[in-house]
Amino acid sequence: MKVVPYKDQKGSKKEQVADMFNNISKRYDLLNHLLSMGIDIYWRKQAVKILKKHQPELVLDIATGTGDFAIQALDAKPKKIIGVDISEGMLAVGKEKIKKAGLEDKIELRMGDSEKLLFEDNKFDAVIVSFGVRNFENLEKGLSDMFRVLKPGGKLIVIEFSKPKVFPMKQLYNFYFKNILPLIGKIISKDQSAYTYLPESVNAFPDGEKFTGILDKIGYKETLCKPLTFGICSIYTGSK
């Protein structure tokens, strides 16, 4: 059974995820930094360090949300970043943020389904995703479409939550994710389901070697998993 945000509602996971992010979009950035205690910024910077080494000119940011990863990825000096997302609410916040920063010539945000990308084959030098792949309706389909739009030799970089396995971080993490995080998320976002879905979706996600195994199966080469912050988060990389 797939993990979905709203168990009492009909609709596909994709539809429910879009609704959820529309509901929390105006509070998302605040909650993201608050609930991670700002560590999410460090995680993105570590991913961009990897991206820099490949000197990409054209980058696709999947599940771009409010554009934080796209903005951070400008440190890699690409000519252009295109961000796609299924949530109109998140994109509206992101577009306003990019406009205020004067970055409209560098970053373009579009509505887009990560599993049906409206781009030709072999287009992008790099595809990046920050905390988005666990929300896919069909994980392998989404990863396969990313592979399709990557140029030969292009780089995939995925940041995603993972599950710590060492005492006491494992126990502390589980307590925080199951008890503290949903409570704070509910109070600030006014959406009880969104921050209950987060730990459930992380728990269901095939992290570590399971995820790199899926990348290998699809055809990515040189796949690696780099755990960060005691395994709370991991950066996954692969090449076409």
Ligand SMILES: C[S@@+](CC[C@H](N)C(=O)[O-])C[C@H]1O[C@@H](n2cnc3c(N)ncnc32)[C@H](O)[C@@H]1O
Given for the second form:
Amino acid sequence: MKVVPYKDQKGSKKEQVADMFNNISKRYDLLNHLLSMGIDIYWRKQAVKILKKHQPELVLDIATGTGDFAIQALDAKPKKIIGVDISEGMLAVGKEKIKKAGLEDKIELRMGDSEKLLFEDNKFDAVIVSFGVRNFENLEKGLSDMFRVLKPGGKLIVIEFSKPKVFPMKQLYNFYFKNILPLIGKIISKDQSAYTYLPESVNAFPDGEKFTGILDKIGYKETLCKPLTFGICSIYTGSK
Ligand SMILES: C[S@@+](CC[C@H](N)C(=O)[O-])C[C@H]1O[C@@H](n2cnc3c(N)ncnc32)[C@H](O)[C@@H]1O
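Having seen the form predicted alone, please provide the structure of the form predicted in complex with the ligand.
Below is the entire complex, every chain and molecule, led by the chain shown above.
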């Protein structure tokens, strides 16, 4: 069964996800850093270390949201990063942040759907996604279109929540994710469902070897999963 943010509404998962991120866009950055206790910045940093090794010139940041991964990815010294997202609200916050930081010549944010990317084949040296793939309506379609726009030899880097498997982290994480996080999320974001959808979508997501299996099936080579912080989060990599 598909996990959607608003179970009592009729729209597709994609429409509901866009609505949800539009609703929480103004509080997203604050909640992100608060609920993860800042570890999200460290996780993206680890992914950027991998990106750096590939010295990419042109990078596509899928589900860029408010642009945090795109901004951190500038450490890899690309000529340009294009970020795409389906939420107008998230992009508006991101564009403002990029303007304030004087990064408009380096990062360009646009509306764009991972499943119908408006770019030609073999365009990007690297495609990156942080905390985005779990929200796709059709995961395989999104990952296939990302494969299409990657240059041969290009690198895919995905960061996504995963489920810790070892005692006592598994139990602590489950308690925090199911009880504390939705409560704080609801109070601060004022969205009834967004932070209930978060643990539910993580639970339904094919993490670890299941995800690298999907990447293999699509055609990515040298796929790897690197768990971080007791497996709360994983970095997945692959090449075209
Ligand atoms: C949890 S946020 C992550 C934002 C950012 N990457 C970060 O690390 O903070 C997930 C984002 O995925 C976007 N998204 C979901 N489905 C998408 C799709 N099919 N194509 C593009 N963006 C999508 C949402 O609108 C949202 O901004």
